[in-house]
Amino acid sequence: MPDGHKSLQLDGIYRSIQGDLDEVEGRLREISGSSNPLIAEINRYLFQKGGKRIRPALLILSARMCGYKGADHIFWSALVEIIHTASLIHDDIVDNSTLRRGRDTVHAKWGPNISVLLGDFLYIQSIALALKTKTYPIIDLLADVTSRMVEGELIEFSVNGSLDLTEDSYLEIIGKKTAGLFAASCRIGGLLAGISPRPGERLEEFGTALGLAFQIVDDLLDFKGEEKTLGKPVLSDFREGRFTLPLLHALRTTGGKDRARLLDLIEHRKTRTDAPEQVQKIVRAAGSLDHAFERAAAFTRKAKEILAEFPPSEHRSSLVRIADLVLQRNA
């Protein structure tokens, strides 16, 4: 699917609430203001317009869905991209990325110093501006998201290039790294439409489903995807040492000369410059690219089952169809 086509579906799903969207994008570009001009000069490149906004959208989606009415959603979907603009930037630097979406990264244009130091930045920033909404039950929520982001990060260090690491741990990863941002800005989605505490918990289970479909299929593009879609290199995480969903199936169902072999390539990933085209066929080969894609299928369902709980609404309509799209999209 064409990157065009992605962004007109986004752009369909998000037509009830692009107006709220778009005060988002002005409440990021207040709050990423600053009279310091290199700390101006990377927020404004940070949050240019142009990412999907999923996390703000689920937010807006969510409250929407349960009947909110006010407007202090535009705050809490700011506060959330900040979140996660902020563990993109500590994340590419841990990964030694140069290149998000295309773009150069902020470790790639400004050095790992100044940008370990941003991140700490818009996570302080972030955290600051909430407590001073005094809105407790939201801000212990983001502050337990954001340390359970940073234990995936570091969970995931610990274990680059293990091949002792299990899908369950994998899951876990993934869980507090990506799902979990998923999910709190579902869950504050209800808290701000001041729903019961097990409606809460749904949605919240909701986010968790469609954040781990969301990053099995990112896993998932890095196999099958193409640099310029994409806007990194293919098979990036391989080669850093990140051992995903394809290849730990691989490496568990894989026998005989195909698995020495792919033991081999994964010893000598940063040397032999076929490493990439080789692993891709035997991961090919193995079903293990079915098998990722099957389980970030069996999630989607369980998120869209969830959802079908709640009353049918244009918005529940809007977040199934994100759903639907977490599928099929190639970037």
Ligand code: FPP
Contents of the next structure:
Amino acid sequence: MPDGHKSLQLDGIYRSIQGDLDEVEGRLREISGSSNPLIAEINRYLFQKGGKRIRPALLILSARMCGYKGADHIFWSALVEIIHTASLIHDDIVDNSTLRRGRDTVHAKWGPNISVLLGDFLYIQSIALALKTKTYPIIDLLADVTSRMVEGELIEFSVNGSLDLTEDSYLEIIGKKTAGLFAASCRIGGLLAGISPRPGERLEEFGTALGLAFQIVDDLLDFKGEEKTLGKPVLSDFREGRFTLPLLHALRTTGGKDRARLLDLIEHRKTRTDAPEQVQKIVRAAGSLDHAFERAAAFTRKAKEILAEFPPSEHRSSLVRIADLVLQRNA
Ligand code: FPP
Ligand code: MG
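Cool, the form predicted on its own is there; where's the form predicted together with this ligand?
Now the complete complex, all chains and molecules, led by this one.
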């Protein structure tokens, strides 16, 4: 089974916060346990180790970098991971994805009806737990970010298959569906540490830049990754009509025969078995993979520039290394 955690080589970076991450795992097990056997069974399937836990790590490292000495970051880290997990259950239904991290998705295993309900359950449970803390600035932030995630998914779905999608609209979609929760995780770390509004905003901007880079690389891997490492088929975004940065760039820049070929492949993407291979060739020749990589690299540069505004520490160095790894990952 491909292990996203290992393939991102986060182990070394996580060493300084391993104790905290272990506590997050414990909290996840505790929260996801249920007297309902079906909920308990699906949650066991979902929360076993193997995820990258990147959002909890960002929250913990941000809090620590800003001098937080308390223990509430464990609870909030578990909560953002639960919200993320709930969103993936729904996303896999919307995206018709049957494989994630090399295993059946929840809807492939239990069907869409149960999956929608389980996603709802996890999300509302996390909000109910958050409300008990009465920490309204964080609850506000989480409610706001999740509604933007839904909006991002809605926009993405509504432009499905469209050849007119611009790079700016693509960035708006990934900003909402992915970068928002990265940003919120970092901001929560800052809020817990009680930092002033301006550095808090900068921390959020760091998370946004990192999240954008993460999603661009995710979309790039759909074109150039390997199924074995990715744990899901390559070109699945393309086949399902989710046109991401490399394809948008190729559509904008290729002309002549390649363009005609590309349009034909797009039209027959569901039926032509050679479509993935042909599209890969055209997109590569158009320099679109390099273009997407460069845009991701620019966002990680921005993320690291923001980090340089914070005092140096082991935790800040770990955040810099996460930014580098996000760019280098192959799964
Ligand atoms: C993965 O994108 C999906 C997201 C980052 C966000 C999904 C958000 C929702 C479904 C709305 C929020 C819902 C709840 C219940 C909180 P992707 O499809 O590009 O990535 P993938 O390749 O990992 O599937
Ligand atoms: Mg998806």
